[in-house]
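Only one chain is given next, in structure tokens, and it is the form predicted on its own.
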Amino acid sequence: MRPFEYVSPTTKAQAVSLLASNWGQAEILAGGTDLLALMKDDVVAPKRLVNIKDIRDLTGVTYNAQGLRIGALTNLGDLADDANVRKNYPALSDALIEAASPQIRNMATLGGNLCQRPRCWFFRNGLGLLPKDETGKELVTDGDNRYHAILGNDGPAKFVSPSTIVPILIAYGAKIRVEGPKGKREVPLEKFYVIPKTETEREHDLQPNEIVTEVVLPASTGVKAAHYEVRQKQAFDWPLAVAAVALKMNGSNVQAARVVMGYVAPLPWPSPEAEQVLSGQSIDDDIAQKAADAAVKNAKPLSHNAYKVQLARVSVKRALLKAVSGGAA
């Protein structure tokens, strides 16, 4: 680990202003549990790390007829046990305790978990978050690239996006709050992902001298959500594919409908097909079937990833059985 300078502001406005302007010169380490490591491997070697831990206007959860207000420094334990999210974002709690393991969850942020770095073994071995040879030719296009991206892969990232709980706070219509030099401003949490084209770009809508302070929730009134996530074993891993849905019901017929996908683009994936396909209907496992198969109508697997589809469409029909069952899995 090389040197660098630390720092612990004790609020907000202290924080954006011990930031730099360009990417790499300062980082900000909240949990730490996806910083460290990326420093330790010498992916990143920022010279300042701005600690962001005593800022206590960025943690807390807050819940009334409005909606939901998570602090950014909330832990992912904390929110996975509070008592308001369980009971009125259950298909969030579910999420949050599938993610990573006990330990992790009690050190890992909100705001560090939207905001980690991409888990690509061309990026995490230092070759860029668009890795290619001298020749500039594409490394992961002919390389390993079993856990790469089916959707969103016709430009040169071929990453996922690596958060398995923002799916799901996508489909509750999550918003996220950013503060910087030029003041706060609020995005929808689907916007705040975006695809990068060259190396210099991240993959967040997020400036190198801004925070995440808190992240908001509409009311969860008659909505069926649930969480789904497919991985190699039960126990602590990454998952392959993640579906997250979220049903607005007229008696037993879905009125709008939101499918959004994980882990299978460069960032979280919304399905306006198949939330077409779900227009009106009532929901079985014809209808289940037919709107997961609308969510990877456009995959484009890789050279060694085309098993991913059907582990999208699976995760995409288990996921809205589920929502309608009342959370049965």
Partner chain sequence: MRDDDSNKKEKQDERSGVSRRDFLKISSISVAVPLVAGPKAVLAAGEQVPVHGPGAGAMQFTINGKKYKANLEPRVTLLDALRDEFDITGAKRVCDRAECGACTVLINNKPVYACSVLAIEAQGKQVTTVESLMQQGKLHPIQQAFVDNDASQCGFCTPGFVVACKAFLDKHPNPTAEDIRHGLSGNLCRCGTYHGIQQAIAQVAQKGA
Given for the second form:
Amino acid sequence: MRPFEYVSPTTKAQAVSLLASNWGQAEILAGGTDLLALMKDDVVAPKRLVNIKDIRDLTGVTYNAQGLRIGALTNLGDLADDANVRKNYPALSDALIEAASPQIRNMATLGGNLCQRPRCWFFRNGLGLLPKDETGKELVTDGDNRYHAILGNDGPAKFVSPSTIVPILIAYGAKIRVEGPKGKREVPLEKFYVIPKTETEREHDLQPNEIVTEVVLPASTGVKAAHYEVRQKQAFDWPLAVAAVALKMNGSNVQAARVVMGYVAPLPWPSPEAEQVLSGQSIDDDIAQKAADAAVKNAKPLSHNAYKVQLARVSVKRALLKAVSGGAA
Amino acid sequence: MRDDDSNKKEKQDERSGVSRRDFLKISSISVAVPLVAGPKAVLAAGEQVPVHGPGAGAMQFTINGKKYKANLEPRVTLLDALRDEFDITGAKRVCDRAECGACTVLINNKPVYACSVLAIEAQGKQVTTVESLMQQGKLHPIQQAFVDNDASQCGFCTPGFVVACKAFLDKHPNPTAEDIRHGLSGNLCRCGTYHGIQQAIAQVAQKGA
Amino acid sequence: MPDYSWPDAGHRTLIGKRISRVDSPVKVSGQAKYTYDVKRPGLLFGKILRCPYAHAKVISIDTSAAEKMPGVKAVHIIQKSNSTIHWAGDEIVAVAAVDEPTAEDAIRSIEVKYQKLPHLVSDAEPPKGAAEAQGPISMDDIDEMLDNQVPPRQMVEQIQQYGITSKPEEETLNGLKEDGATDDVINAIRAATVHPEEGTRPKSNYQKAAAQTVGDGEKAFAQAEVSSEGLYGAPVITHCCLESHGSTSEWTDNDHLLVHMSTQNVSGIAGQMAELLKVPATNIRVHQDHIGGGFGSKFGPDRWGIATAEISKKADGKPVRIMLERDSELKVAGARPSAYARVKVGAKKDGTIVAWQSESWGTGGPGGGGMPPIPYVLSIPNQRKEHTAIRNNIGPARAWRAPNHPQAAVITMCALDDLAAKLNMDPLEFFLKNIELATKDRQNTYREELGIASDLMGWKQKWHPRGQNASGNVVRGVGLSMHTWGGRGHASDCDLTLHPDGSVDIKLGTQDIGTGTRTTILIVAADTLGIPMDGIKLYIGDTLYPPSGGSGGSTTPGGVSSSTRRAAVDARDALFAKVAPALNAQPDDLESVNGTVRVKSNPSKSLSWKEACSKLGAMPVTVRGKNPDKSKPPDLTNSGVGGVSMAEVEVDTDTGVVKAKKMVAVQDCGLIIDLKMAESSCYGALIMGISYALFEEKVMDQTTGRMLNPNMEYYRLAGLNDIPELVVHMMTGKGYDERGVIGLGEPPVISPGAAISNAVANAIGVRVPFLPLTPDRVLAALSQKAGA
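Other form of same protein, the form predicted in complex with its partner chain, not the form predicted on its own:
Every chain and every other molecule in the complex is listed next, the one we just looked at coming first.
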């Protein structure tokens, strides 16, 4: 790691004022599981780390009739174990338990998970977020892109969004709250993510001097939800495809569906095509298959990742069948 | 003064003051204004917030119930502080990226990867390493179970695994297969001792640790 | 003549029992000190600047900023301007500083300019019409091989096969020697045929070896009633030792060096360092207590190990530590060569195999590499084989647990399994039918092992013809593979001292690489002396002790147990000679059992061990046991084992995800010293096998020339949850025990990959050609089957 200065503010306002207005100057340190690795690999080299773990009101999970509020500093383990989450958002609990190891769950925070950087192996090897050679040729297009995007990949960004829990949060209708020099704002989580077009942009809409403060979920009454991921290893492995679904049910029929894929695009990838197929339907194997087909209809695989189309399709189908058959509320 | 202490002293003498000024010069973080040159602080939202580093500063730790002091830069990880400063070398440095679990220690009784915690953050917390599990020369039941079930070969992953297993069994005294699946996924072994480790867990779970 | 032979079953008190390894308590409690844990007073931290390009020329190196940096104690250029770099990650400059962050800062401040050169990192099948090198080798080529750390054996083979372009001057040979050429290489050059006319051949990445033939392949295929063709192979994988390679060196005075090194070869390191540092080997002391894995990759001091000594010299002899970072460990500290082949095999209708034909290729990095021993285990009567070695810009290859055998098993056992499927035969019956093609000495072993493995797996219930599966997207299958290995004990000297107070110490310059060497030595000594293991103090891991071979090729158990046995017998007999008068008996009528020296014919006449030792007089007795030692027969070690692995897998045909469900290993290794550790070796090998069968691959990106997964998230190792039910059966008793001690490290890791690949083929009805069996490959094979 390069040298940096370290500050530990105790209030959000302090934290915001200690951050910088450009990326690259300061980074927020929460769980540290991703940031320190990036710093050791010299992929990011902040001059200041702003440790936000001493800010008290950023932790905690509260639940009421309106829904769930999760402080951004809540660690993934506490969130997974939270009784209200288990009861009312079981698919989120599932996704959290699948995400990483116990040690990581004890360290990593929700906010950090939402803002983690792509796992792209060109990026992590210091070749850039939108890796190019000296002639400007994109490295991912001709290089080993087996884990890269199959959707939303027509721009220079070919990585996949790294969070395995964002898809289910979006499916549940999560909103993210951030605080910066201009005050607070709330954004639907799916709008929080952007596809960077230049090397200096990030994969989300957070400004360099903003902090994520909390995530809120609407009540889940009448919602059947599920999370499904395809991994090579049976635990603690980055997935090859993720699907999350939340179905607002009207009796046995779907009133409204959210289908969101992960690890397929530079963004968490909602599929209105699949949602449309599901609307008004009672989900059986055939409908689930049709929705899954629709979800990957526009996929454009790169040279080495056509198999991911199949994995995304299967994930969507299995998530749907799991939601309607499983114990999800 | 021991030789290694003199090494460090020399580096601090050469670097103190200078690096701080250089650092601020290159830094374009505009909102923070240094107030004083000595014990540093910046003004943030009308309050003074102490600034540590980039040079070394005094830090204090509680490790296995004992107090330790060191002069460290903020960029030093807890793992490197344990190993290189305090010669507590049970936790191993293997991946150094929160991937393998060989550096597992407990912070306030929860297992974490020491490679991915800055030493500066571990101050004021209870750090527990594998060295403290043995009490009065007697192995902890999970350690004894590792011995009985031949759950180590080269042994480099073993201390991290032992700490992770202890924390796991404290939380799940009667684990199901599913508990084990999720609960021991954070440690990797190269020699292939998982069979022995599974048996060791079963042994302790049966007896009750 | 004393009887050195191993005690028979009735007289073994410890040998062959289940005994916990003696160093487990220090390992589980974190007290075991590995090289990485050694912190010498005044320690300096070394770091290395590495070349980011796979092939490049160093144009200039500017270290001035690093040299001025406070806290930096030495800057050492490893490869000067004008050097050609042959793989990404190669060492350029090393620095040492008072702490690690400072060393990192210093490395970042060094400016190196490179001229990039074209690279090849792929090991794909040589394109048709690719230029091939077949000609003789020039002294420049040899120099390049040395630069590239090509293993000496490989160099010797190539020199012998291709000859050389011109007879070198003595001066040139001395130069090569200085650059690290071993005596074997120099001798091979001296003996090589000279082909001056071919000296101008063009450089090529593809080195094609002359075809090898056995019998008459063409005729045999013409007569074969059934034949099968396929593509098989295994990629380059890494060793991924959890303790990375590295060392700490310090000059204790002007010409004495103390080295702590993570090595499989304690006794052999000093000589290798001496040659390069130009000090007598006797001035170099090497020490190691514990090592965090080697698997074949830690036999030499390595360029970075030499650098620690050189930097220490520049830093007034202060200790300098360089332990590789994880990414370097995976990039440069060793890889298993890849091997792929197009194979055609033919058989008669009754299943008798008659013909083999293969075109194989693979890479061992810059040195190319050789053909794995195919066809493996079964000597097919008619063969035609061609091999092309790809010399490319990945890091150098190193021996990886059972070098070349896992690859040979995958190519052979999978090709034969496909042939069995084509014959509609159960592979178990098919292999049994052809077992006479195995070496005569092992045929019965294989028969017995296949039977036992079949019972333990439940093969008869689980095997089904290919693809005939229950419907649904989750299918199961079983597969098997066989393997062989040598495992004769290496050269080993053991000093055993009996003290008049009854205490005993043993010294060997061996090492315990996690295979239980300490425990093996103590079991043998204690069993022979008739005293408890904790009554003996064992010293290993230091050049102060008598030399013992490197721990590779499963040679350690045979080596150290033989030398220890001979030392212990001689020491015991020396004691008996002193004790006999006191017991009024002949020395050869004495025995030592349970801490008591007694008269065999009258056990009531006895002395405690301590009393007996007091008869030694004032001076302790030290004896040296050796292996091999023809003057002290019999040979206590042996060579040649056979083993079988069976796998049951479950494949999700929608996702291509493969899960191992059950693995069986049945293995012989002669006389087993510790049954518990022997089984652990097999469990571990099955687990390592699952890992390389399903997950491991060194991903080299042709676009950037880099390894893209030099970490432990995308260089996947199997986790605890990827491990299914494992069953291990060790062959013991008559027919096995009397063969003597044979090593076990390598054999059980050979077959799991092939067995798992065969199980997947059985499950899904089609061959997935290459390991690892990842979802993309499984899905591709399935879609090919659907399209066929």
